[in-house]
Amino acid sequence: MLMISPRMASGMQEKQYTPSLLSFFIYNPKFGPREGEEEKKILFYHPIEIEKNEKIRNVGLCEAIVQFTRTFSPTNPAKSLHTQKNRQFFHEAEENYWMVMVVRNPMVEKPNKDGKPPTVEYQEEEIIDSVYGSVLQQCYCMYKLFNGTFSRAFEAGGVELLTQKLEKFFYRYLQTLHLQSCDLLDVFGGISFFPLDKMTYLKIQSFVNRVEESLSLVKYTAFLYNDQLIWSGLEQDDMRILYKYLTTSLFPRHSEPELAGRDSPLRPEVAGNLLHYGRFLTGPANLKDPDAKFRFPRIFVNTEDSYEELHLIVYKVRERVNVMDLNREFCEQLDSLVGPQLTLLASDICEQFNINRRISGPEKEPQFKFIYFNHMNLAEKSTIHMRKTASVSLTSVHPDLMKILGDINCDFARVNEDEEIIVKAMTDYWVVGKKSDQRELYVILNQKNANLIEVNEEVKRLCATQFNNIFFLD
C-alpha cells in the first residue's frame, strides 16, 4: 500500500510504503532429498510466476537457515530472519511441513533535488515478529479448518492432491491478507464475549439444548450476537479460528441492520404462527426455491484427536452458528424450529443491550483506552479498536503507540513471571502493560502532565471499575 504525505515547506512529496507480502511458500524437505530433485520439495509457491531456479534457491536458503539454527537449539529453530529490505517468517505447521512468509519492510521514499534518484529508507524496526509470526500460524489454522491437515491430504492422494488443495485455498486466501492492518490482536487471536444476565443466558442454554435434542444431526452449536460469542460447544482452539473466519470474513459479507427490540415498530406482531427473520448465511438463499443449492462448506475440527469432518451452517437472526450434516428436509426443519425461537431470543438480547447502554449514559471520550486478553478462556476486549476485520484495522490511537504495545507484549513473552511495564511516549502519552495470572492488560493514558505515581493510581482505578472481578497483582 502506498501513502503520500506532502512536504508543505518545499512542495516535495514523500512516499510511504506499508508492509506488503513479497512471497509465501510451503515445502517439505523429505520430498526432494537428492540433488536434482529440489523442485519436488516445493508444494506451493506464491507468486506463481517466479522462475523455477529462484524458487529452488529461496526454499534452499530457508531450509539451510532452519537446519543451521537447529545446531544451537534442536527443539526451537529459527522463527524469523531480519534483513534490511524484508523479514522472513518460518513456521513448521506439521512435522517436516514448513510454511514461509516473506514481508517487505515498510519504507519511505524521499525525493532529492537536482533530478537525483529518490533516497529509500527501510523501517525494519517497525515490523514486530510476534504479530506477523501469528499471522503465518493463522494461515495454517484457517487452511486446516476447511481442508484438514497436510498429512491427511498426502495420505489420501499423495503430493498431487496436497498441492491441489494448497493451490485452491491459498490462491484466494492470500488475496485477503492485508498485512498493514495487523497488530496486537492478531497475536492474541482472542474472542469477544457478550455479557448477559443469568436468566437470559439460561434461556439461550436451554434453547441450544432443545435444538440439539430435536435435531439429532447437530453435533456442535455456537451462538453469537453482534459479532460476540455467547455460547459454544466446540473446543477452544477450533472456536478461536472459526470465530475469526465468521467475524472477519463471513459476517462482513452479509452485514445488515440488526433486529430491533420487541417493542420497536420495525418488528411485526408475533401471534399464532410465529414470524421470524431467520435466514441461512451459508447454503440456500431461499428455502422455497425448488432449485436451491444445499451445498455447505465442510470444516474439520478436533484434528488432534477424533478428526471430525462436518458441515457448517450459519443461520442468522442476530448471528447463529450450527455445525451439522444436512439436506433440504433437514434445513426446512431447522428453519421452522430455530427461526421463531431465535427471533424472540434475539429481541430479548437486543433489549438488554439497549438497557445497558442507557444505564451507562452517553458515551464520553475516556482519558484511557485499553486492550485486555485472558489466555485461559481467550476472552478479549479492546476500546482501542473501532473496527477490526481482515482488510482494515481502525484504531483510535497513533500507530507509534500500537508499536509500543507490541514491544511490551514481546517483553512479556520472554519471561514467565508476572510483571508491569510503564512507558512515557514521545507524544506525552503514557503506556502501561500488566501481566498477571495469564491475563494481560495494556492501557494508553492521555495525561500529559501526570507523573509515575499518578499514572499507577489511574491504572488501579481502571482495574477497579472495568475489571472489578478480575484479580491483578499489584
The other form holds:
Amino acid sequence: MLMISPRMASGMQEKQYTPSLLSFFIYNPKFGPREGEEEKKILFYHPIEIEKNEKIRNVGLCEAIVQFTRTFSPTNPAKSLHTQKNRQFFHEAEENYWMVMVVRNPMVEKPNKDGKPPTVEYQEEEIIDSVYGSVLQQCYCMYKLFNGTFSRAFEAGGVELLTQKLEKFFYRYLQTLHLQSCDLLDVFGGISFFPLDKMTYLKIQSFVNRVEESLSLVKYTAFLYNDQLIWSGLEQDDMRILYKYLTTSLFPRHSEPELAGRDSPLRPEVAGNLLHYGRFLTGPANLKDPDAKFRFPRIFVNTEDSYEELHLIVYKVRERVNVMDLNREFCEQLDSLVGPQLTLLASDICEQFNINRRISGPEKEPQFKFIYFNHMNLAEKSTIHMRKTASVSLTSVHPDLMKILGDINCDFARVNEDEEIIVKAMTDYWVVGKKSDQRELYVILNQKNANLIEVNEEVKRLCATQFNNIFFLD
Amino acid sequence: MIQSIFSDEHTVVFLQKGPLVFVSVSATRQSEQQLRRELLHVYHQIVSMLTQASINRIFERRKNFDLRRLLFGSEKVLDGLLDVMDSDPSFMLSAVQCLPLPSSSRDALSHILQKAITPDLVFSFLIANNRLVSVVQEKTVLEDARLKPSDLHLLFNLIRASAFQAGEIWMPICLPLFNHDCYFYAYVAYLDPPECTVCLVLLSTDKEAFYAVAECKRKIEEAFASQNALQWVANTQLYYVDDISVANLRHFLYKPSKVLDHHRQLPQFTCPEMEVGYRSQEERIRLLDPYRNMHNRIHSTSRPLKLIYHSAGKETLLAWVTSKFEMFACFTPLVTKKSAISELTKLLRWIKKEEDRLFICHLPKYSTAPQPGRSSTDRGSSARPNTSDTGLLSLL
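Write the structure block of the form predicted in complex with the partner chain for the protein whose form predicted alone appears above.
Zooming out: every chain and molecule, the one shown earlier first.
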C-alpha cells in the first residue's frame, strides 16, 4: 500500500510504503527428499507467477536456515530472518509442515534532484517480529478451523487433496490480510467480552442449556452480543479463532443490510414470520422457501483430542447471535424454538447494554486510552481501537506509540514475573505497561508536563475504577 | 544479504567488512544492532593487529587466503575482547572510564607526561587498574583525527591480553578509527612492578624510535619517583554507592553528553565499584543485560525514548537521556517511585559536586619540535603509512 505524505518544505514529496506481503508458501521437506524432486516439497506458493526454479530456491533456503539454527537448538529453530528489504517468518504448523511468510519492510522513497532515481530508505525497525509471527500462526489456525489439519487431509487424499484445500483457502484468505495495520492485538488474539449483570447472565445460561437439551444435535453453543462474547461452550483456542472469523468476516458481511434500515430496498426479504426477528446467518436465508438450497459451513474443533467436524450455524436476532454447531440440518425446529426465546432475551440484554453505556460514558473520547488482555480467559479490551471496517481497525494513537507497546510486550515476554515498565516517548507521551499474574495492561497518557509520580497517580486512578484488585500498585 | 536470523533462544547476526564475513550466534537477548556492533569491535581488533590496508591487499592478491596464518597467537586477544564486552559497560556506552583523581593530582601527572616527549611521539597514556588516568596528545594530531573510545578499548584489551609483567614491550598497533591503514609503535611498561597496576603507553609513528621512547619512560619514572606520584594513584578513592548514602540505589552508569568540550573530545562515563551482590563475574554480566536492553530501546533509531522505568523481580531499573547526560541506574526491587526519584536527584547533585574528580576535564597537548635534518613535510603529518609489516605480535 502506498501513502503519500508531503513532508519536505521544498515541495518535493516523500512516498511512504507500508509493509506488504511479498510471498507466502507452505512446504514439507519430507515430500521431496531426493535431488530432482524438490518441486514435490512445495504444497502452496503465492504469488503463483514466480518461476519454478526460484520457488525451489526460496524453499531450499528456508530449509537450510532452519537446519542451520537447529544445530544450536534442536527444538527451537529459526522463527524469523531479517534482510534489509524484507523479513521472513517461519512457522512449523505441524510436524514437518512449514509455513513461511515474507513481508516487505516499510520504506520511504525520497526524490532526488536532477532526475536521479529516488533513494529508498528501508525502515527495518518498524516491523515487530512478535506481531507478524502471530499473524502467520493465525493463518494456520484459520485454515485449520475450516479444513482440519494438514496431516488429516494428507491421510484422506494424499498430496493432491491437501494442495487443493490449501489453494482454495489461502487464495482467498491472503487477500484479506492487512499487514499495514497489524499490531499488539494480533499478538494477543483475544476476545472482547460483554459484561452482564448476574440475572441476565443466568437467563442466557439457562436458555443455552434448554436449547442444547431439546435439540440433541447441538454440540456447542456460543452467545454473542454485537461483537462481544457472553458465553461459549467451546474450547478456548477454538473459540478464539472462531471469534476472529465471526467478527472480521461473517458479521461484517451481513451487517450492511441491517444497518440500511427497515424500509430500505437493500433489506433482504425476511419472509413473514412475525413472531420473532430471528434469521440464519449461515444456512437458509429464507426458511419459507422450500426450494432454497443451503449449506452450513463445516468447522473442525478440538483438533488436539477428539477432532470433531461440525456444522456451523449462526443464528441472529437483531444484534444477538447464537452460534451453534451440529451434525445435520434441522433448521425449522431450531427456528421455532430459538427464535421467540431469543427475541425475549434480546430486550433484556439491550437494556443492559444501555446501562453499561451510561456508566462508561460517551464513546467519543474515552477517558483513558488503554489495552487490557488476560491470558487466562483471553479477555481483551481496547479503548484505542475503533473497528470501523471489517478487517482494518483504526487506532486513535500514533502508530509509533503502538509499536512502543509492542516493544514493551516483547520485554514482558522475556521473563515470567510480574513487571511494570513506564516509558516517556520523544513526543512526551507516557506509556505505562503493567504485567501481573497473566494479565497485561497498557496505558497511553498524553500529559506532556507530567513527571513519573503524576503518571503513576493517573494509572492508579484508572486501575481503581476499571481494574480493581487486579494490579499491585505502588 | 541476510542480516540476522532469530529463534526463541538464539540470535544469529552477520556482518561483512571488505573481504571478511563475521557471524555471531548469541544466547543473550541483545538486539541485532548491538550484536553487530560487537562484531564490528572484533573486526577492529583484527585491524588493530593487521591494518585494513593489509587485509584488503592480501585478499586482492589471493582470494582464498587463510587469515588464521596471520592471526596465529592472537586468540587470547579476541577471546579477551569477547569476554570483556559481556561485562564492561564501556562498549555499550562508547565511552572511557577514568580513574577518579583530584584534578590537581591529575594535572601534575599530565604535566610530567607532557614534558617527557620525543619527536614522532603522538600519544602518551597513563592507565591504572584498567581506568584511564591521563592522556596527552601531540598538538597537530588533533587537527586530523580524534581519539575514539573504541580505539582505546582495543588498546586496553591488547595490553591486558599480552599479560606481561616486568620489562617492556615495543609493538606495532593500528588504531582503526583513527587511521585504519597504518601502524603506530607502542611502548608499554608497568611503572610499579611487581603489582603492575599502573601502565604507561607511549605511541610513536617511528619504528626505530625504541630507545628514544624508552628514554621518555625513564624520565617519567624519575619524575614520578621524585614527586612520589605513584602514591597518588594508589591512594585514589574508587567510590562505592554507599559513599553517596542513597539507600536503595545499587549501581549506576553516568555519561555526560557532548555539550562540554572535553567530553566531545573524549567521551567518558563514570560508575561506582560493584556492591556485594554484583561482585562476581556472572553477576556483572547479568546486570549488563538489562542495561543493554534499555540502552537499545532508548536509542532506537525509529522510536527513541526519553525515559524508561522498569520494575522487575530482581531490581528496579531506570534509564534517562537528557541533553546534558545519559544515565542508567539500578535500585532494589521494592523501591517506591518517590524514593527512586529523590535518590536520583541526590545522585545527580553528588556527581555535579565531584565532577572534577570523576572525569578528565581537559586533554593537555604538546608539540614535538621537528628533528634537525628532517624534511618539513614530516612535521604535522600524523602517521605515515608503514607498508612493510605483516603485524605479527611476537610477544603475545
